[in-house]
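Taking the form predicted in complex with its partner chain, here's one chain by itself in structure tokens.
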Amino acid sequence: MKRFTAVCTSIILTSALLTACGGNNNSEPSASQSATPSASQGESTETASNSGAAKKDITLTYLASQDWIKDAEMELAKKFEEKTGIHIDYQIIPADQYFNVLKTKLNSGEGPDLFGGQSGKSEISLNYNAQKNAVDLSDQEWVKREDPLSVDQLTLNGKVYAQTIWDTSNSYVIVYNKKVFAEQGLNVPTTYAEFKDAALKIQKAGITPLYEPVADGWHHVLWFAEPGPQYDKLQPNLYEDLNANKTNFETSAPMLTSLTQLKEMYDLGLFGDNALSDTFADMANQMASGKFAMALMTQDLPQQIEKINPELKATDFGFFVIPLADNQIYYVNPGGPSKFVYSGGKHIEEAKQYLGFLAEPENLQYLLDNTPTFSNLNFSGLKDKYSDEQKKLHETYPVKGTDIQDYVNYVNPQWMDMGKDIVGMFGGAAEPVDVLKSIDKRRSDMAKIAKDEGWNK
């Protein structure tokens, strides 16, 4: 008897523990279901996506840089939520330590459902290795209607492996206080002597010239490498001989006078006492409190401020491009932050419908109505907002060329290091020319771990 009671037991203890065991089954796909649906299952997503019918339990973990999702966006994820039921999971990281979290998690295989990355080839190549981790997204329809620039810098071996939704005016420029120059007599400089001796006259009246968040690792890399195409011009097929490793940055002239002005511009303090801990989170607070006359920030920087300081309007904010090594020319990266598809996540074929839903044109049109950093998105078909200050910039600047990060390889995917290496030029543990050897060293390294021709003859 003892011994039936115990196979007994032992019969119902075992059929609980596989009943506990197979208990998901029903709520959520396997990832190998998932990852592979069949037709039908691509026909129910999508009736699932318009009608709201048969709403799905599933969360989608999305990992991000901090101000890579703007408010609007989250707006639409609940809808979108409210219409399939997959909820978006946002994990948004500090900008300084996004990079290598992300890439210890795709290293890991741990990586999360949808996540965010800058665009650029070499980057998605040798950062995030798109190839691997990353889901193809060529067959989406949203493809065919992005600027073909943007999918560009997303493409690899004829596959488009992301989706950028950014605002296409998002070439940083000074953003200046038009009060203050008229105060101190000062006109637009149109080279680094004249905008050196107008931050010095400002600093004289008692006024910080600029805002520089250093802080954050990587708003002050942009001084140095969004006057690109005027170095490409003082030094001819400068940037394709980057690429071809026909040259290096040690020995360009432009990219050393640029850093030597960059640090002399610190050196006289013209970013104010606080630059190494000052915060990008902060520049329109900062802005809006009148101390600082100048940021180097993207063009919505002015509607930030007035909202802040309504007694400062963003018609008192003019633009002007970043006169080291005298640039006139204005830059344009054509990327931005983009969002991926984890190749090994569970709910791919969700993810890919999240994105579906993000580029339906009433969608983006929300996004950019409701996000005041945004004046236009890389999308056909819709309305801008482009401010008269920012159309007298287009107009002032009529040259335009490609910053460094989108155009010459392995720069991009350092981003963060010259970061550090200009701090450390900052700080006098470095020369300007050696931050340019820290520079040429990675990118040998990285050329030569992608068995890139020009490094590996």
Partner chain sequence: MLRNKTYPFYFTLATIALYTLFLVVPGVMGFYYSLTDWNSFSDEINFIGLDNFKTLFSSGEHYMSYVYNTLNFTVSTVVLKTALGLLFAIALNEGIKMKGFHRVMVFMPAIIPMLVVGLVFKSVLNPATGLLNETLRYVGLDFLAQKWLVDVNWAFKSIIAVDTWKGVGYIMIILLAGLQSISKSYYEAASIDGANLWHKFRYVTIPLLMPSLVVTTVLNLLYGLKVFEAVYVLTNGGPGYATDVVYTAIFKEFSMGRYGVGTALSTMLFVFMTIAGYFIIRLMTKGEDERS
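Requested next: the structure of the form predicted alone (the form predicted in complex with its partner chain having been shown above).
If you are looking for partners or other molecules, they are not here, because only the chain is given.
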């Protein structure tokens, strides 16, 4: 059985440049507007708490994209400074500017001590040139406790180049209003045909079936990318053949089916009249208004809705997977925002020390317990916060698989371009097969730049 598909009863697993994918774009307020934690600098002559080591008067710079650093991590940074004297200077960059800023710093040889980046083999190779710019962390103790699928996303040629601490189990699923479904006599769909019929019945009742924020450029790509394990099931060995350049997107019948169904959903008006201008930031508000029955979102959305509209309880909402191409596999994203130690930094050992501190079990549990959008983390031995509906979701879909962007090379780096292609498809400027052709062209271009032997025979 392949590593990306397994049958299990509980999840310990885990979306794009700015997306996806996985819990990578949740809407929980974070400390991203504050550049540094408000901890005082330790004196180098003091003794660190819980150890006999002398404190160090050092500041580590950490460059990260907006929403990647949670408030609880800021608090842990204060504790780390109290213990070691090492101060963490968080330099938070708006998401749409982050990669350009990071690339400039890395190319100039003036990178920060630590930098953030999305995981994924092609991502860390092409976008961050991890083998040159990042330190090999393979020998760190926490690597053994991190989810192996997460570690694999950060590994090149047998070396681990970053640390992911993220709720990789909180996949984007369809959050649905159970009261609306009950009023319309609907059950959770298990096929695309059932899903379409349910949505049309909801639409006929005067409720917009789905809130889909296309304006951000990334969210609508999830509909196509997340059911990747189903494509691999219907077209056996698809993932491996794509990575070996033995097949392509254009000729994949399951992927063509999925995009064709997505276009049909748009054409039927299931996303409402304003999908192209609707935004991700407004999702909770719109769902709380009662005007929409469903949304593709992480599993913390019901709690957000209840805070906005107490008349709607979190327990009024349930979950099911994207049923395009009749998918019934629970797709997981084993990656997420990750921490790299810059190879040209002056404080490499101290940066490793900070990553080790964050990965201590008690600190992981603190981060989990104090981050509202996290229900679990991708490390063993933690006490999760799964709701009853999440537990039901995991029980309903015992078969798990890795989404396409985190397994197939050269997909995640073109996420926003894929979003533009799909918008063109919605508007009639392109057919579903044209979207697949565009993905193939960009994959080929990236593979040749990377000197991928599959494309350079």
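Please read all numbers here as calculations on a predicted model, not as lab measurements. Residue numbers count along the first chain shown, from 1.
Asks: Could you point out which of Asp67, Lys385, Gly272, Val101 sits at the hinge of the rigid-part rotation between the two forms?
Replies: Looking at Asp67, Lys385, Gly272, Val101, only one falls at a hinge: Lys385.
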